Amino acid sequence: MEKVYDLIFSVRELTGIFQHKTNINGLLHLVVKVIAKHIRTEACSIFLLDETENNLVLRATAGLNSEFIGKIKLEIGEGITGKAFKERIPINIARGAMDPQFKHIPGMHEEQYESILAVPIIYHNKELGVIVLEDSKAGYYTPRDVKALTLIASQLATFLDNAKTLLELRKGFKDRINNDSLHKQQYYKGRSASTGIAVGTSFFMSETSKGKYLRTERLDYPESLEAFELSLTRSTKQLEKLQEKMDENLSEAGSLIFASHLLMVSDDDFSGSIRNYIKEGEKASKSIVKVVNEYIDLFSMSGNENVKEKILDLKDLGHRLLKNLSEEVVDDGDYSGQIVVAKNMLPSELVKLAAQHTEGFVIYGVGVTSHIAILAKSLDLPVVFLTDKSFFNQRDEYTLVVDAYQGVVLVNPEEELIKKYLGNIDSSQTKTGSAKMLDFAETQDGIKIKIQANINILSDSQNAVKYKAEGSGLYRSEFLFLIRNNFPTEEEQVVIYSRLLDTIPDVVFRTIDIGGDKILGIADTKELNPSLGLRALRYSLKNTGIFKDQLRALLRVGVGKELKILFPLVTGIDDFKKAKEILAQSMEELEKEGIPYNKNPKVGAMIELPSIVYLIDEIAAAADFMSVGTNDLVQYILGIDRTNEKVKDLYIPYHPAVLRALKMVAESAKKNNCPISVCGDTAVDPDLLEFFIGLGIRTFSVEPRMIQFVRREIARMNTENAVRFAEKAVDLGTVREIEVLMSERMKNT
C-alpha cells in the first residue's frame, strides 16, 4: 500500500493549482497533468456528466487531441468510459483496442495507446463522471494503480462537482457567443438510424424563425434575366424528370410528389415577381431569395396543417433555382454533394430529398426505431440523429462526414480523415454481396427455420428477392401513407399492393399503423402521449372509411392468392372481432358491387401489448396466425418510450418480464395450433434468436439485408441447446443474471 499512501499524501499539491489565474477549463487541464505525473502515465482525461443531455463530455485531457475537449460526447454505457460510469466500477483493460467495448473516435489519437484504466467519480453517491488513464504499454496498470486512482477520484469529487455545475451554467451563454465554433474540426456523437457513410457540404433546412428562410449559397452567380430564365427552364425539366423516376422507382410516393414544385415554377405570379425584381435592377440570385421568402411568409400565415411541408418545398425549390443559376450547374441541379441538416423531417420530405440525390442526413433527436429510421434503411441513406441543439443553430456551410455505422458526425475534418472515409465508402460498396448466399436457414441438427423479409416500400421487395427471402412476414403498409403524407385512394392502393405481390407472392399485409412515432400530418394524430393514444388499429376503428378503403383494396388484390391481413396493436378479443366485422362488411360491399375479391382471407393479430399476453389463449384460438412485434412489446411491458433518448438504456429486450411474456405467447400458439412469427428487431440478435428457437418459434421476418446474417447465425445453433438456453433464461429474475447467461452462451459457441 506504500504507493497508494504516497499518492494520497502528494495529492495535496492539487490545492496549489487553484492559485493559478485561469478559467475552469484551465484548472481541469492542470488537474489531468498532475494525475498523469503521479501515476506516471502518458495520457489522462476527465469526462463529466452533462445532465441536460444525459451524456459524458470530455472536459480535459493530457495526451490526447485537445481540440476535442467539449466536443466528444459519449452515451451512458458507451465505450469503456461509459461502461465504467454506468456500472460505477473501475475498468482496467490491458489492450484497449482489442476490447469489444472500446469505442474508436477518429482524430482523437487514441490508437497510440494500449492500456486503459477508467475510474468513475462518485460524489454523495451520485455519478459525476470518469477519470481515464491511457498508456502505450500493454497491461501497464496494476491493482495498486486502480486503488490509487479511485482514491484520487474521491479526493477530487467536490472540486469536479463544482466545476461541472459551472460548466453547465455557462453552456447556454457559450452557445450564443461562439457562432464560429463549427469552423474548427468538431466531433458529434449521436445515434445511427441506418448504415453507410456520407461526405458532403452541409445544407441547413430548419424550421426556426430564421432557418426557414432561403439564403444565397455563394457570391458569384450570373445575375442577368437570361440566367434566371435558363435556371427556370432547367429546373422545370429536372422536376419533370424526377417525377418520371419517382413513378418508376418509388411508385407508392405518388406521381405528383413534386406537384407543388412544378406548380410554382409554372406560376406566372411566382416567376413574374422574380423577373420584375431583376428588371428593376436587383440581382437574379437576390430576386429568387426575396420572392421565395415572401411566399414562405405567406404560407406561414396559413392555418393549413400541411404548411410545414409546403414551406420546405418552397425552400427546396429556391435551392434548385439558385443551383441552376450557376454556370457550373450539374445535370440534375439537385443535392449531390450535400448533406441535409434538419430539426424535423417528415417521411414525405425525406423521400423528396432522397430522390434529389442527397448524400445523407443529420436530424435532431428522433429515436432510432422511428419511421424516419426505418425509411432511411429502405432508401439506403446514411442518417444520424443528434440531440446537441447547438449543432442545428448554425447557418453556414461546412464539410461534414456522416458516419452512420458509428452514429458520428464530423465537422470540417482534416483532409486525411476525409480521404480515409471516402476510401471506406468505396470499400463498403465493393464488399457488398461477397459472402456466399444461403437459400434457407437450418440448425446444426437439421431443423428448418423460415426467414422472411420486412417490407417498408416497394424497393425493399427487390432486396428481399436479392437476399433470397421466403416471402414477406411484414409489409408495413403505413409507409404508403407516410411518404405521401395523404390517404391514397382504394384504386391507388390496389396498384401498389398488386406490384408487391407480383414481386413477392407470399406477403403478410399489416393494416396501417400510424400514430405514436409515425406521424401523418393530415391524420390529426397529435397527442400529449401519442404512444398511448389513437394509433394503429385504434385509429382504423375510429376512421372506418380509411380502414375500409384499405381492406377493400387488399381483398381485391388477393383474388386467386393466399391473402394474409394482420391487425396491429390488438388489445384483446373485442377490438380484434370489431376489425374482423369491418372486414366482413367490406367483403359484403364488394359482393354487392360485383367486384371480384378474396373470399377466405387469413386474419392475424400482432402481439404488442401486455393486455393481449394475458388474453393470449383467446386470441390464439380466434386468429389464423399471430405475429410478435417485439419493438412495441418491450416498450409497453417495460413502460419505456423507445424514442426517448433519456431512457433508452432502460429499453432492454431481454428483460425477465419480456422473456416470460414471450414464453406465454409461444406456448399458447403451440397449444392452439396457431402459426406464429417474430418480426421485431430482436430477431437479428443472436442471443434472442436462439431464445425464440428454444421456445419453438420457427418463422422470423427481418430487414432484407439481415436475412443472410440471420441464416448464418442459425446454422451455428442446435435446437436442444436452444431449448436449454430458453428454459434457463425464463427462470432468471434479473437482467444481470440473464446477461451472465448470454455471456456464457457466447463462450460456448
Second form
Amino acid sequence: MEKVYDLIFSVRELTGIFQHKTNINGLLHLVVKVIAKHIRTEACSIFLLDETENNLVLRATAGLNSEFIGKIKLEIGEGITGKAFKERIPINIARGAMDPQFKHIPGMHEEQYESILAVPIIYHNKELGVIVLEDSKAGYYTPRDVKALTLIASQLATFLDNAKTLLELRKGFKDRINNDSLHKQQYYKGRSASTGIAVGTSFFMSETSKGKYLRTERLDYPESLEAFELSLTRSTKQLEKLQEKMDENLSEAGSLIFASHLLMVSDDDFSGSIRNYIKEGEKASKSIVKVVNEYIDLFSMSGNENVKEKILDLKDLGHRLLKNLSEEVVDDGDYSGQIVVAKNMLPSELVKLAAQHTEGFVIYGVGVTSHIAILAKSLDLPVVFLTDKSFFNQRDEYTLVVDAYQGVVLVNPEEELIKKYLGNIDSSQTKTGSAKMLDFAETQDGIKIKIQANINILSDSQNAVKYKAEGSGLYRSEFLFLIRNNFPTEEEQVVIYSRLLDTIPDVVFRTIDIGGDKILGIADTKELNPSLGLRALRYSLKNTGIFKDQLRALLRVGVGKELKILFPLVTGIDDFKKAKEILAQSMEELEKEGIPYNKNPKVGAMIELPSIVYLIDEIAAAADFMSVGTNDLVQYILGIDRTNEKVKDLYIPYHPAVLRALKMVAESAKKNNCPISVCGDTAVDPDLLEFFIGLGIRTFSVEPRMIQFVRREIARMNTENAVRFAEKAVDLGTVREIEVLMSERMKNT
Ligand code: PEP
Ligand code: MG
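The form predicted together with ligand PEP is what I need now, so please give it after the form predicted alone.
Expanding to the full complex; the earlier chain stays at the top.
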C-alpha cells in the first residue's frame, strides 16, 4: 500500500518536540521517533559528526539498540552511513545486509532490517551527520521517501547543528562519566589486524609509569608460605613446558625465549625476598607484588636498552606466580581466558604472550607496527587495534569480546551476545570447509595463474602446504630477527632457512626488512619519520656485517637448489647494484673459505617505491625478477602511512595514481622479459586481482589461508574481460570513477 504523508514536518510538530522538558539526548530521541512515525518506518537513527575525532557517532535511535548511543563510531566513508556522509548523497538500499558496503555491528539488533535509507544532513554547506532509516521489508523506500527525508534533514539542520556543538562541548565530561560506568555494555570500533574472535577477561599491560608495576588483581588468594612454594614449583614446571613447546612450534624463536622468567624462578634471592616478607607476616600475594615491583624499579634504573621487555617479563612472571597461588589448579596458570590490552607491543612480546595462551589482544593503534598485524595473522591470534585512549586508561578486569573479523571490541557484553560469539568460535573451529581444494588457479579461458604463499614464520609453511601453495613468493626473513629481538648468527640462519626449504623447496628469500616501523626492540634509536628512514635494504647496506651474515647463510643453503634472493625497498639502480656487490663479496669469501655455496643465485628487486617506478625499465633489465609490494607502494605513492589509523580511509590501493604506476611496472616487466609477481595484500582483493591479471601478471603470493579463496576468484575470471577492465581503470582519473567501475565489475561476476 502506498504510504501517505506530508513531505514536510509541520512547524507545530517540530515546536512540539521542544515543549518536552528533557536533555539533548531526550530531544534527539523524540526527533527520531517523530521521523519514524512520519515516514512510517520501523527504525530511525541519527549519526552526528564528532569533529575532534573525525568520525560519526550514533546520537539517537528508535528501533536499534539504544545502549550503543554515543558508542558506535563510524569512520567517514565506513558502511552505508559513512558513505552517504562522505559523498553527500542519499543512499537507498533494498537489501542492506547483502550490500558490500554494509557494516554489521554485533548487538545493534540490525539483523531484523532489510531496507536502508541514509540521507546526509547538510547545514551551511557543511556535513553535520546522517539520518538513517531501516525497515524489515525489502525494497521499502521509494524515491518519494528519499525526497521526504532529505527535506526533513534540511528542516532539522539548525537544531542538529546546535545539538552537535553542545554534545561535543560536553564530551570531555561525558567521557569521564562513561569511564566510571564501564559496567554497561560498551562498543569500540577499531581496525582488525587479523581474523578470529576471542572472549575473555581484560588484562591491562599499561606502560604508564604507574602501569609498569604489578598489581594484585584479587583479594582471595591463599596467602600462606606453602601456597607460595607450591606456586613457585608450578610456575617453574609450566615455564619449562612452555619453553619446550616453543622450541617445537616456533623453532626460529631461538633458545630460551622464557629465559628471564626461568632465571627469576630459580633465583634464590628473588624467591628468598618473597619468603622473607611472608615470614614477616605479609600476605603471599602482597609479597609477590612487592618483590616483583622492587625488581621492576631496579631494572628501570639500570639504563639497559632492553629494559622495557625485561619489565614486561617480570610482570608476566608475577602474574603467573599470583595465578598459581590459587588452589583451584589452573594447569596452565597463564593467560588463558584473558585478553591482553596493551598500549604498545613488540613482536617478541606478542610471541611470548601467544605461547602463554592469550585468547586475544587489544592494542593501541597509533604507531603500531605493520609487523604486529602480519605476525598476528601467522600466529592465528585475534587482534584489534584501537585508538580510543579512554579504553586504555581502564585498569580493572572486564569481560571483553574481541571480534577481529569486524575490528570491534565489546566491553561487558550482554550474556546473550557472549553466547552468540562463543557459538561462532565453536562453529568456525569445527568448520571443515565444504568447498573443494583447488590444486591450481585457472581462468575461465584456461590461463594458469600461479599462487604462492607468503611465509612469515616457519609454522606458516604448514599452512602453505595444507592450502596447496605453489612455492613461496615471499619469505619475510626479518621475523626471525623480530621475534627473538636479536641478530641470529649465520649458523642459526642456515638451520632455519634449511628447515624452510625442507618443507617448501621453492622460496623467494627476502633479505631483512627491519627499521622503519618494523623495529627491533634492541638498541634502536627512534626516528622522526621511520618509514622514510633507515629501513630494509638501506638498513642492510649500512650494516654490512649483518647483511653479509644473512647473504652467506642464504648462499650456503642454496647449494644444489635454485636460490632466489629478493631485496626490499630498492630505491634505484645504485642501491640495487650495491646490494649485488655485497652478495658478490659474500660469494668470494665463501669461495676463499672453501665453503660450498650457490654460485648462481637469482636476484630480485621489490617494487615498493615511486622512485623505482620511474626507473622501472632499468631495474627490469638488471634484476632476475621483480616482486611488487603493494602494501608499501600504496603508502609511498599516496604519502599515507600504512599504520596510521587517522588516515586509514585515505589508504586507497585502487587510487588512480597507484593503478597507473602498476601499469607502467607490468608493461616494463613484459617488455624486458623480467618475471614479475605481486606479494602485497592487494592480491587478495578480487577487483585488484582482476586488474593485475588484466595487466598480464600471472604470479601472486598471498597469505596461506587466502590461497584457496584467490584460486576460486580466479576461476570466475576471464582474461579478456580482465584486460578490458584494466584498460578502463587506468583511463580513469578519480577514485570515485574507479569505485563505480569496480561495482559494475562485481555486478557482472
Ligand atoms: C609490501 O610492502 O607489499 C610487502 C609485501 O612487504 P611488507 O608488507 O612486508 O612491507
Ligand atoms: Mg613492503
